[in-house]
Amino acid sequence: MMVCEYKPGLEGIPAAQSSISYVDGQKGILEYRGIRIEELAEKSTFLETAYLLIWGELPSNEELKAFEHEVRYHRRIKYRIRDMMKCFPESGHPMDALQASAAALGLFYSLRDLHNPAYIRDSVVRLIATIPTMVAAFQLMRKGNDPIRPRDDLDYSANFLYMLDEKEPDPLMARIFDICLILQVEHTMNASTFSARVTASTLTDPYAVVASAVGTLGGPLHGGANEEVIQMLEKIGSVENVRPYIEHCLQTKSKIMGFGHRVYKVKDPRAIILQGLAEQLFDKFGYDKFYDIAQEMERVVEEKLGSKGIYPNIDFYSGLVYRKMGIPTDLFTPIFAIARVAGWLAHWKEQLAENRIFRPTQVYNGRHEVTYTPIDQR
């Protein structure tokens, strides 16, 4: 019998062949469908790359129009999934209420035509639709407060922040919102995105795979990162303080959060792309004392590890956008999550094209011909 051999967290090795998105690790390369994310963010929409992914071209006009019609009419939740997040304790996180709202939409929609692509396309439009209402929604009800409508004459991005709280957002703040989306839309195959193509592999519900995604998603090491750099930064309190509290994290082999990254080599693209969107912020809403804080820990990090390859990651700036834009941080995952429902849904029916069901093997370390102990000799 072969003995495979063990990688701790498959590192390295290939879970699926796809092309949907595409890393360089060494160069900073990012690409969506052969496309730089760089040029994305600068002039595509989130609707827009959303659709790349998910039907692997950038769409015509009219293709266009169409799809920002469907999501835009499809916004609105069920009022018993309305009643059921009501029920959520207020303590409770929000990626859990969305995980469980994301699951329970299933409900409501059990048909699982895996065949069809109207059902395909149905499936795309009113997950990508209504994500976004489930997390403002919860938002509201664990402050007792009712959720806002969304509203048909504003765009995917400004009717989520509408949604936060009843005011129309600032067009600069919309559009950098929108961008942050863009961001944080894919990335190959990431844990959750794993998740969702194992969970998708079994041929059930795409409502039951962005539930196991999400799930995924929620933990400090994968999309939960952005919330603990905010409390990191909030700790640390000044600049002066920096040097001390990383020079502590490596004396200890404490986790620096942001910082480092599975794939890449040098600083995260998208990190660039957010650290001059913060700036952009800075400019027109005023200073943030964090992005001094943050700037100097980079500087500190690059003198000590930028050796060991580790730079600032996606998590290390896109906490201070949201924060800059008022949005509570522990909301900075269930909208990682917004984003990332393309990305999971692209690769669903990615997997679907050529499904196998994933049947990974074990390298078994545990004993062997055991005897059995009667209860009354143990």
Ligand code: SDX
The other form holds:
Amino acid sequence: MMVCEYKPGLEGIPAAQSSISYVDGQKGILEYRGIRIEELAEKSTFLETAYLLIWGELPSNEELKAFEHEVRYHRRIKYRIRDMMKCFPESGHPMDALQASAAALGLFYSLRDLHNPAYIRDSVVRLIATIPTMVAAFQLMRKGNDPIRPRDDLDYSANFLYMLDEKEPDPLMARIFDICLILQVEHTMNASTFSARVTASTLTDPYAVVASAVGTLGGPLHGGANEEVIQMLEKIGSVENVRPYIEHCLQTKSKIMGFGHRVYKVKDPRAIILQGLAEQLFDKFGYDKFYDIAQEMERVVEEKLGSKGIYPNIDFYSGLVYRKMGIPTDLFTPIFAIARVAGWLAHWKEQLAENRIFRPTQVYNGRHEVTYTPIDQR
Ligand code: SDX
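For the form predicted together with this ligand instead of the form predicted on its own, what are the coordinates?
First the chain shown before, then all remaining chains and molecules of the complex.
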């Protein structure tokens, strides 16, 4: 067997063969099943893109209608899941609530039938349909309110925004939200997708796959960065404070949230689209000083770290968009999960098609032949 050099963070090591998405980090290109994200963001919807990723081709009109219909009618969550969520502490993070709820959903569907296409489709539909309802339910219940029932006459994104505060969203806002989900749905072998594939490779159920991926997405180096970006912008507070803040981060070697990427050495193409969406929102719903702070940050970080290939990533502008929509900051990462669940499920399906359990090796750097010391002699 070939012995490979140890690479921290498995940098540059292929963990799977995949035809789901493609990134060119030097040119700033991202494709889903070969289609550029710019085109999908302009012409597609989240559910159509989810279908493309999971089943490999764009759906026909009938296939899309059938998929949308199934998702629409599986949005309600079981009252026992709701009752369980009511017992969660209101101070708990919504990502933890989501991880627990996604795992709990698996308790109701314990019959694992991984070779049956109908089982795969049912699981995909159920997870894509109910995850937004779970996120919205926890948001209301932690404030002491009852969850709002999903509305069958609203499409996927509009219904989620409606379930957050029982107001039908502005159509532009709902469309922009849907585009954000398209941009967040999939991104090759990122940490949470890797986690999903490792879990999938043990042939466990898709609820455990999604729950493990949700747990991985929440960290501040990954999806959790979008929440930290807003906290950082609030802390900076004004355009004049940007430069000293960044200089302080560089002196103390702390990470500037929303910047840098393992693969992109240019500005993340999703950040470019999200920035445009933020501008559309500000034009229609009013200026936001955080946008000026963000733009100044981009300028100063490029000046200081551009030579190292450190530019804004997806998490930098997504928070600004969600904030302008009035969404609470700690829901930004659960929303990332609402989108990414379709990407994880595409990888689950691909992993099952040619499965071999993940079992890498390690470089042992511990001791050998150590004798046991009795406790009274230590
Ligand atoms: C996502 O992988 C994906 O595809 C993820 C994602 C997806 O869609 O799934 O794109 C979503 O997770 C986006 C990333 C969100 N995280 C952040 O915004 C947190 C801040 N960024 C970083 O911590 C960092 O850039 C990572 C985690 C994104 C990437 O980490 P790497 O590849 O391990 O890089 P590194 O930490 O080893 O940094 C390499 C160098 C270091 O300098 P040197 O020691 O070599 O001199 O770049 C510097 C770092 O100090 N650096 C930064 C920086 N990011 C890298 N310096 C300051 N601020 C930063 N943000």
